[in-house]
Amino acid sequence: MTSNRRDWLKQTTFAALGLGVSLRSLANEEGLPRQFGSELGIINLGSNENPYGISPNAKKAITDLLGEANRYQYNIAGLKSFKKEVAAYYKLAPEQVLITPGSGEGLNLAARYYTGGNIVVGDPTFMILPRTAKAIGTKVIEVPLTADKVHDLNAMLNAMDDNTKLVYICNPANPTTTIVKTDALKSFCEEASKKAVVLLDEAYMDYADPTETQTMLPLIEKNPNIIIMRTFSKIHAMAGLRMGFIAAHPTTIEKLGADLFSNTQFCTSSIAQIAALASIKDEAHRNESRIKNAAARKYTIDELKKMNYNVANSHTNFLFFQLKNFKGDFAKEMLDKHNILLRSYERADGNYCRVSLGTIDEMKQFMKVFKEKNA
């Protein structure tokens, strides 16, 4: 009865989710909710998640405030300078900030604002903004990543012309967790924002040594053709409560905000927002996420590499590598025969896997799971 009770369940979270029963390849964002690993027994590392929490200030700050959860957002004394606080946390000036639900939102609208013309992306890459932007109509040039899984900056300058609305750049890139260095992506940023807006994509930001890439987030001041996208959901370890915020320069903030961006402050609510205001003040247990992921990401690795497996040097909370001559849905057979949630790709080159970083316990009873398919 405990068995058919969790297939049952697996089986109505996957239809609720619009997934389909059998979970197929997920090279989506769309997954299982971490909540119902515990009640059907599975591993959660589909989704990039924080498996850490959030902060336990964020935690008191959200218990405090649910008093006051009758009241909207502009009516809540402690939240009228929310979008103040956060802007003074990342040095920027509130005119330069726009907030929106998660960073997810904020892609998709990006997309449906830049038409008329063509999007340069990187392939492949967080699916969002150009699974929108093909939606509608919009032309997605989608340019191959190098050998090492980079962006390939030069193509992508190389793909722009005079058509070309907008760039698209994960960094540290989803799915593949590399980087481009600084220096690099500020030329690149530089010189494709004389013809086109150039947005970053840096929800792993804080996962990233700041030796080898930095945010371009002081390019702003001058140039409003560059936006960044930042996200809660990642090192905060608020990806259900959603918030982000868009960073531009204030001309770029003002026209944004002025069309499909005018309600995105408002669809947050006022527990994510206190949450976050907690959270941006806590940089112990970001600290302590760090720490525990990459000692997690270094343990996973050193035994896939034991395994000869040719993992990408990860700067996030995931790993990417290729399945050698795996045949079939890797995603789909982990989720049905072990009860472990991952990614899996089929790509022009073979079948990859997108792990997520769990605790330690969590990738160790992956690695025993992989290791008995690889024996």
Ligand SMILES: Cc1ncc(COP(=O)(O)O)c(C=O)c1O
Contents of the next structure:
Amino acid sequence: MTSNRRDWLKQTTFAALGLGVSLRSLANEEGLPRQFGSELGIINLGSNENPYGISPNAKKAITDLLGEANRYQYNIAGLKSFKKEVAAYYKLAPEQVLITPGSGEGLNLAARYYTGGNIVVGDPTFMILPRTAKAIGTKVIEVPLTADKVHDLNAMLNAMDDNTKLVYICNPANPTTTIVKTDALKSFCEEASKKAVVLLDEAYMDYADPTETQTMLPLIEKNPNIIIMRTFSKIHAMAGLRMGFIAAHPTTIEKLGADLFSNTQFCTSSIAQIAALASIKDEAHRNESRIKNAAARKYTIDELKKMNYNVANSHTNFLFFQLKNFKGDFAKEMLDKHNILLRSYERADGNYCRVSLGTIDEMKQFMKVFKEKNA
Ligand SMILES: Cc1ncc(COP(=O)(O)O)c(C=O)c1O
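Same protein, different condition: the form predicted alone was shown, now please give the form predicted in complex with the ligand.
All chains and molecules follow, beginning with the one already shown.
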């Protein structure tokens, strides 16, 4: 594609989307939708999506259901027990589940619900919850991660006070890729939940090694102060379909649900629902994604380590590391000059890069550019 055509496409694409923002700000804030990324010749390593696509079974289920897209979900026989089936897969009861269009909506919902005090989060962490909380006037107490970029559980416990409504742990963590070990996290949940709600964001749990960290889903059975968020946007590769859920004790689900819809399944499409049902049954698709992700991860970490970058041992489908030499906005430069979309963070102790793990070919292209820059 010629650069003129590329520039024209960039402009018209964003004009058509009605987005009065520069490419740079779009990349920083929201990531760039993949289809536009490929269309523009951009390698999209910015939003931690699954680059290998949805399960073939989900694709077929979507195609088969299209003829019924004129019907509401509750009029489609195969979707009547949607929530029950999703719950059953995760060994939950339907009353313990609130369906949400992606977990981002769940995080916003939690921010809207737990107001009138403060919330405690790691720093850095995934920003939807703290950003929404701040926007509506909730005090956000940010607790620095440890030197190894892991949630500092003791410090977070100490930061909680009588006004703390909620503490947020992203495990595995975004943007830092680290985990908190199962036992330590369990003890933390038990302790912290005596004082406030503990919200565990498990968006990347399917990528984690279960010998290192595990879901806290079993804790919700007896403890109304534990909330878990899950999404189909990551290993299920359904980011554009918008599907996720909140898991919690039925009393908590009832309270949160009142803020959303009487029947939360209404807020997700029949297409997303049928795809989710097919996807949870396709263990082979998840395994294949995990294997390919591990290979891309190993390749990229090995290459970065050869260049003496200190890369955290990622438990996710992205990497996080400190840049050595780069001053300024690294993400902007990578996008503007090299057509590679990623995230960078200018923090007090230096510049950091967060790069999603694309296909091995995409990572080779990323490394080729990165070696030349030696950023
Ligand atoms: C930690 C974490 N939680 C939640 C989300 C929200 O994802 P979605 O709204 O697509 O489920 C993301 C997306 O990147 C994430 O990284």
